[in-house]
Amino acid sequence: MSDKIKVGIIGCGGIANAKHLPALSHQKNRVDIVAFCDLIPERAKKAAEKYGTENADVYTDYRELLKDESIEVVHVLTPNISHCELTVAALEAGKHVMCEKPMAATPADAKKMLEARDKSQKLLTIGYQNRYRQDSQVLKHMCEAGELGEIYYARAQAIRRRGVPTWGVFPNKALQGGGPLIDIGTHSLDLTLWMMNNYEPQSVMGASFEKLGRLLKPGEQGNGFSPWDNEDYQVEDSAFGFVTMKNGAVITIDASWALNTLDVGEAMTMLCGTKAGADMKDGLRINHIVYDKQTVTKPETATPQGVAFFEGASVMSAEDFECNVWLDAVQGKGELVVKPEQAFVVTQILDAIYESARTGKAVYFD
């Protein structure tokens, strides 16, 4: 590998600019983007005007990137349902790749991209930003040091009040492969299976909801963002799942983007375990008996204090974080902290929540 890792970009849009291209920025002393792919090509330019080399290639067509033998890594950062097909293609040429949440909008497709990492002895990674935040390094240190002793029960959060995504093609369930679930809902259950190192399900059962979408119309719809077209509006607004596992230790799961409710919070997890239990409801909350009081510990997580659970985290930001860590993976210097084998079982849970909800029957798993 060169000094410098070249990184070529599939898909320019909102996650680019927002998280993946910022993030690369910072990287500069070990990083080059020279490529810059988008169905648009005026968004290709755009972020390769801003981001990349002085000459840096600008392509409509994803497999012209994977020719240029120079590009070490690769970043997806596309559509749900195009996540499988453009992994692969980039593992097979021989790239490392960094494909953004969810892994695929199907088990099947995750478990080629599996398939095609074993085949290419490359990385592949999964963008869970959430795991690097200062209270998620906190709570794991916590998990894995037994604080909270064996965690039998968990919650996953993601609910928005209204907060339904009106840029992309979030709506658009044959891109996504559905709405809240998939789009949020995915981050606040890595969480939690990361936290309790549990990737084992059993059965789920599940439900989603079309009750507000494809109703509420623009001037009734209260929405964070501008208003959604009903009409378009082709997932659910929520959906929930029950999952047990193996070892008989259960989790639910709530997802919303419009949900008439107060409890709101997203990329969240409530821990409960046998000797405390943790929530992020307020800042990290950890609750605990003390000299048989029951007493509730808040870890200051807003500042760069304490230990960091990667070097680093006390300094940077989650995205900020992420990337370093990917790339000092790439370069020999650290481990994966997203295995893909760890994204596949969420999509695996993910997709079992909409088979229940669609059959009214729980999904056995082998």
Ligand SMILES: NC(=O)c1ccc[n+]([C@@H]2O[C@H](COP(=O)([O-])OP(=O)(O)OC[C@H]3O[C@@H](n4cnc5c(N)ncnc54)[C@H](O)[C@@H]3O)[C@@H](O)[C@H]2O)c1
Given for the second form:
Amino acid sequence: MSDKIKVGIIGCGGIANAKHLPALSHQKNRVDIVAFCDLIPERAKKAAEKYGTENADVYTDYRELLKDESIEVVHVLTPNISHCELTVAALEAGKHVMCEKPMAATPADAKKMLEARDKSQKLLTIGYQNRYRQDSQVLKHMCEAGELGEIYYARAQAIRRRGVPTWGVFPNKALQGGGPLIDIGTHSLDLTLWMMNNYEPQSVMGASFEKLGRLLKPGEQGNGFSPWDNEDYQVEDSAFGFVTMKNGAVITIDASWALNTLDVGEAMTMLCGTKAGADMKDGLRINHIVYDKQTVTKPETATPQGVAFFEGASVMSAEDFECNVWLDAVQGKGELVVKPEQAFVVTQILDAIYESARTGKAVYFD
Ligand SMILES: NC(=O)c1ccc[n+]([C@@H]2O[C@H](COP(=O)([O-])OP(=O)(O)OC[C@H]3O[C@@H](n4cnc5c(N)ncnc54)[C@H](O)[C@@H]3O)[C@@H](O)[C@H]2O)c1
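Structure of the form predicted in complex with the named molecule (previous: the form predicted on its own):
Let us now look at the entire complex, which starts with that chain.
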């Protein structure tokens, strides 16, 4: 019998096919994808044929997949609202779990996932692949080395001018829990907190807008994807947050799928510290003062031309790097990079922005 890690996939839609399945298939030396589950059986079957082992199992009920005791690792790749139920069930079944972002639709759900992780003593991580980009890695090292000094202002940016997702169930409030804030704001806030290594929010103010999603009809949207269905659009089209941390630092968060602006960019952070600042516009840029002159330094973070890909290389794609770190942790060869406790704080802050937007009041943390 093969001693490779046996993986089961729950949810065989967009992110499964765009990220997890290709990345896992690059790890064939240590992974067998033996089971695929989707409510839509054709999706599970198609993924099994392309990425699975010869006799890979196909399910429509995730509980059946979890009964397979040979499966050690489960990837939860379903709409946000189901992350908690599926992750808790998988942990209770003794599996290590990689769950897609956001960790959960609510902090209460995220807490249940942490508790299940503690009880099971299994690993849980969240799919924040932007941490594994080369620019993010360089910036993280610089932050850890204190090269920016004390970071006291940051901006988490997730702004699309027109980029309402039109596959999956993204504008469905009941299944996703929210719109661009929980969908793409989550990546930028995760990057920002990780760079600052600051997970202690004190208060949050937020505002959200439902101005364009419902109003603009196909033919007047200019969407980057196909036209969206404005009549069935149920979430905010933009949201903004102002977070004060316990140490006094502040973070602003901008998230939109549709906003009349040219200042676009997502999965980005901007950091301002006492020694230097950084942003991710036009590549990683460090702004600092050199010999009394305002200076911008741009580390070369793109893949160097002519360097062949090899496993473990620093030029690995973010998706492959994420998968590599995850499987190393499963095999006891390394630490998780994305700790679920950190993703829990991201979930708390995003939820507080929604709450503040609803009530018009600040939300305070203990
Ligand atoms: N990391 C990223 O950058 C990134 C990008 C896109 C999506 N995501 C996340 O991935 C998740 C899925 O998004 P997507 O774009 O793949 O959506 P999708 O709709 O394309 O795929 C989800 C699949 O899950 C299936 N499904 C739903 N409930 C199920 C259940 N209970 N059991 C089994 N299958 C079930 C659906 O039938 C569908 O095929 C979301 O949480 C989303 O936020 C992350």
